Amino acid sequence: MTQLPKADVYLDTNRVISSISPLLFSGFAEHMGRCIYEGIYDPESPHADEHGLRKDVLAALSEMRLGAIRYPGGNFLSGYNWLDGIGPRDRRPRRRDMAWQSIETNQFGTDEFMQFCRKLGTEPMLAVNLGTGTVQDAANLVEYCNAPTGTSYADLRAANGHADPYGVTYWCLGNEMDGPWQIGHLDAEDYGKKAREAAKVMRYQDPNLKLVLAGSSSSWMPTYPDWDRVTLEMCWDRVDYHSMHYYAVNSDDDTPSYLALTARLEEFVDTLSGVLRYVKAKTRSKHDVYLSWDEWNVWFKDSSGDGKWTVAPHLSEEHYNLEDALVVAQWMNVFLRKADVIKSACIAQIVNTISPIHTTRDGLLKHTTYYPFVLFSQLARGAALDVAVKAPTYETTQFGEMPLLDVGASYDEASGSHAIFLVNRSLTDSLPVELHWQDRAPQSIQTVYQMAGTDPKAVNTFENPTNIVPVKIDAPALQDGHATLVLPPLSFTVVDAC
């Protein structure tokens, strides 16, 4: 192993870029796959409470500290009845589930996954289906969910046993409208007045709501991002978000640009950011609208969709490696640095589904994915930082020449605690790199977490769990505001001071 030129990373908590949102680390689950039956909701496993719910997997995910969980849906959404998942289990439908070809047995439904938001200590996320479902039929969800009792569905809800409204404040205005495969696809202009209309009536129903409009479903589609235009001026004073999805993918096991992907990435948070500014000028409004990327993660391995009608298919259960780990990593790093416009983002699934956990009927694995999220979700703290970054390139085949350390950095007055997530894009050559405080330093370096491998295929597996975790390496001295680390090739390290 060779060792690269140094590097240098200059933090200043003067150069802020914003605060960081507490939706920022947020998650997504979808009746899709196991993500649901089998992952979050198995009576029959020896792991499950008396509702039902997985104790492991709420253990796993406590840990990741979600800000939020969206949900039921995805491309289930846009075919689902929210009514046929409540009341008596015994009383409800079996349904096929077009989007996934699969059957839906409905025994968990909205009442079950507030019970489960509240056992994490999460947000409920909410979709209303604007596929084949109603404006009427979303602001009757919004009244089930947060009406006193007194008329039609909240008295619904207390007739199953939930008297007291749920208060859930964040609710997505259907999912990837844009998207020819969705059921009820619409155009730009269909889809902006249909949003619309269900924005108005949902916020008759709760004028606290905070409304998240349906954006374009990645940046390779053909209407991108016109799409984003035409549905924001026609809502734009309505809605207080504007969704963005991508997953990423190595199918040319091209490492060296799949290390390089943020610059994708960036681009796509900048073309969106000029077009929430645009839209902003244009309607002279002095209402702000934010991005949510509520779809994210890496997906390519396992794509399979087709659940041949059985209940909970296992489908595109992604088994994640060293090189997924840095891209997970590194687009986290992503949200720190675009904090002033991204303000909520859910990996996308929790369970099973392209997810960071695994289960069986009888044990839970954690991939190496699972690792970055909880170390951002639990470090990242207070304000993100515009650090300035000085390091050598290396050549990639898709963006061209590109830096081989990728930083992000926050910092939280209040505590006064200090979080640097770093990683060395190199296959091969360790990195030297100095930490400069510019100001307010801290006392000293407390803990430094890394992971790291030789191999960029190394995977965690029920034999061997821990074959890629983070481990605590010890801490440089900080002497007159300055440290130094030598990261190894394929690392991801951070660095928590205070």
Second form
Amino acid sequence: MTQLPKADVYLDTNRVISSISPLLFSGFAEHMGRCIYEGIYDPESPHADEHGLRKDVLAALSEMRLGAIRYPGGNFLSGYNWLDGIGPRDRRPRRRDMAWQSIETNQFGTDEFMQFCRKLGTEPMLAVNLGTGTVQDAANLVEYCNAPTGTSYADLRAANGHADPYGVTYWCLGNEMDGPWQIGHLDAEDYGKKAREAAKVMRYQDPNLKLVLAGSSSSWMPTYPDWDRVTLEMCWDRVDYHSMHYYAVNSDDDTPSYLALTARLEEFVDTLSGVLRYVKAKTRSKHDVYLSWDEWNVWFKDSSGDGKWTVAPHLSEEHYNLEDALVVAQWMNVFLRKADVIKSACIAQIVNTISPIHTTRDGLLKHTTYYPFVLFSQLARGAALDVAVKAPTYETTQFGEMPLLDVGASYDEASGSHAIFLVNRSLTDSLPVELHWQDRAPQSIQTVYQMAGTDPKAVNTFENPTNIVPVKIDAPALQDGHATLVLPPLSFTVVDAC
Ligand code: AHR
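If the structure you just shared is the form predicted alone, then what does the corresponding form predicted in complex with alpha-L-arabinofuranose (AHR) look like?
Shown next: the complete complex, the earlier chain at its head.
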């Protein structure tokens, strides 16, 4: 192993990008594959609690400290009638879910989801069906969730055992309505009209809602970024967030480019930021709309989506490896670097389907990607810092010359705690990094966590569940606000200092 020339990271706690939104480390749970059934809800598992919720899953998710969970879809949402999922379980219909060709038993629905969120201390982020669903259906669901008793849907909630309103704040206006695959797909103008009317009547039900407009399904959509401009122009003053979705792939097995994917992710954010500024100016509005990256993850090794009309089929159960974990870590660095415009982000999804957590009836495995999520969610606090980085570079086929080091940082004024997140993209070489605190240097570095390996394809398995996990390494000495670490190739390192 050779050693690269030194990189320098300059930290200044006055160079604040923005405070870190409590929704930045959120999750997404869809009725797809085994995310809900056999994942979150599995009454036949020895780990089920009295409500059928998996206690081992709850424990793993609670470490992820999810700000919010978006539910119930996804493509599933656009054919879902929320009335199917409430009331006595034995009277709930079995339905054919057209999105994933699966059988939906409806044994888990809105009330069970609320209970699940409460157990986790997480905000629910409910989505309304704007595919087959109507504006009236959306308004009725808001009534069911948020209205005091005395009218029919609120009384139905009470009859189902929940007298007090849930007070759900965050609501998504449909899902990926730009996608031709979407049930009830619309063009931008038709979606803009439907979303605008849904937003209006949902707010008639409850003026306190925060609403998310459905943005482009990906930056590779032919309608991107016009879809975003048109729908935002139509809905600007009615919405608070605009969604973006993206799934990373390494289908060509071009790992040097894959590890530099942040170039594409940042370009996506920058383009949408430009659209937001343009529409704000054009509409002469004082109102702001932020980005909600409410589906993001690595997804390409198992993209199965045909449930063959079975209940809880194994769909899109990705097994994540070391290089995937390094992409996830850098993605979360992008969230910090763009914290002024990204105010919500949901990893898609949270259990089994495209997920860092994998269950069997009696077991649970944490994939490699679980760990960077937890480290960010637990340690990135307060404000994101604008870090200056000088690093050696390398050539990639997809993005040209890229730095070998990817950095994000946070500083929490209240506790005085610093966190620095560092990825060495080199497959072969270690990288010395000098940290320079230009003001308010911490007293000492408490802990350094590191995930590394020599094989980018290394995974965790039930037989070897701790193959790729973070370990604590020796903290470097801190002198006059300077500290030096040597990052091994293919590594993610977190410096926790106070
Ligand atoms: O998360 C899986 C699917 O990806 C979602 O249902 C859809 O919104 C996206 O295309």
